[in-house]
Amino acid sequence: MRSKPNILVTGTPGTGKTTTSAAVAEATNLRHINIGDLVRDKKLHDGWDDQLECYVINEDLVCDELEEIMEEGGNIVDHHGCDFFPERWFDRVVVLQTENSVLYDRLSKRGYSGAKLTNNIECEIFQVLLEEANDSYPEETVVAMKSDSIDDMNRNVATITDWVRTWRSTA
């Protein structure tokens, strides 16, 4: 039985996952795990995708790498996908959502263009990650949060931090 919860923060690139996760981790003393960094640092991938300009994640290797620490609890996992993680790992799944024009500006500033930019904007328009989360986790576990501004992010951090402080294991 875990003494601290595990949280997944997901959403389209540019919605504020890493910023939100890092702030919640600092406020709650949970361990922040950025999957993109983990994949790159531990080589948990099957090579580079030139078209999408990212590593092709080996989901089995990622899950094997995380299994023990997820069982311990006390983690905030930050990733733009959610359907390959075991359902049992997470007590809360937060899907950050950003208005399309705000997201477009954020991704453009990161240097996204062409197919990478279009794919991510379309992903947000069609709420792909919210649907993925709802299909992969119990309804009461999934929470969508608006993430358009600094005020939204601060409110989200406070809401998640309050949830962590009142969390009790149901196992």
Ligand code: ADP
Second form
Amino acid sequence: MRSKPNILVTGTPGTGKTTTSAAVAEATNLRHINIGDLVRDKKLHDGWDDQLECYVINEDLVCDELEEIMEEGGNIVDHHGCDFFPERWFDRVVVLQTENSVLYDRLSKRGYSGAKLTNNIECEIFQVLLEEANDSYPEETVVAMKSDSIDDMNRNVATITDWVRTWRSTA
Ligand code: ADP
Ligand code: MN
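Starting from the form predicted on its own, produce the coordinates for the form predicted in complex with adenosine-5'-diphosphate (ADP).
Everything in the complex follows now, all chains and molecules, and the chain you saw is the first one.
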């Protein structure tokens, strides 16, 4: 039984996972775990994928690395995928969503182009992450949140923060 909740923030790259998670962590003292950074820093991967331009995540290594602190609770995990984490880890799964043209501009600014850019826009259009979350977690755990503007971001941070503060273990 954990005394603080674990939250997963997921969504297509550029939807605001890291910014949102960092703000929630700051307001609540949850531990922000950016899976991309963790994989790079602790080498929890099987090398670099030249085509996708990212590390090939070793999902077993990531889950082993995090098991203990997830049992403890009090984590906000930030990743553009969610189907390989144990379902029991998370009390809330937030799926951030951004309007296509807004996302296009954000990813272009980040230097994405070509296939990498269009793949991510398609991922957002087809709501891939929302479907993955709904396939992987109970319906009442998954919440989609619009992340187009700063107002959206502030509202999402306030909603999640409020939720963390009022959370009580039901286990
Ligand atoms: P992710 O971690 O999902 O890839 P980031 O948090 O790194 O996304 O955000 C990508 C960029 O978009 C950053 O420059 C961030 O400031 C901006 N951004 C993210 N969400 C919003 C939002 N709701 N409104 C305005 N800008 C945003
Ligand atoms: Mn990020």
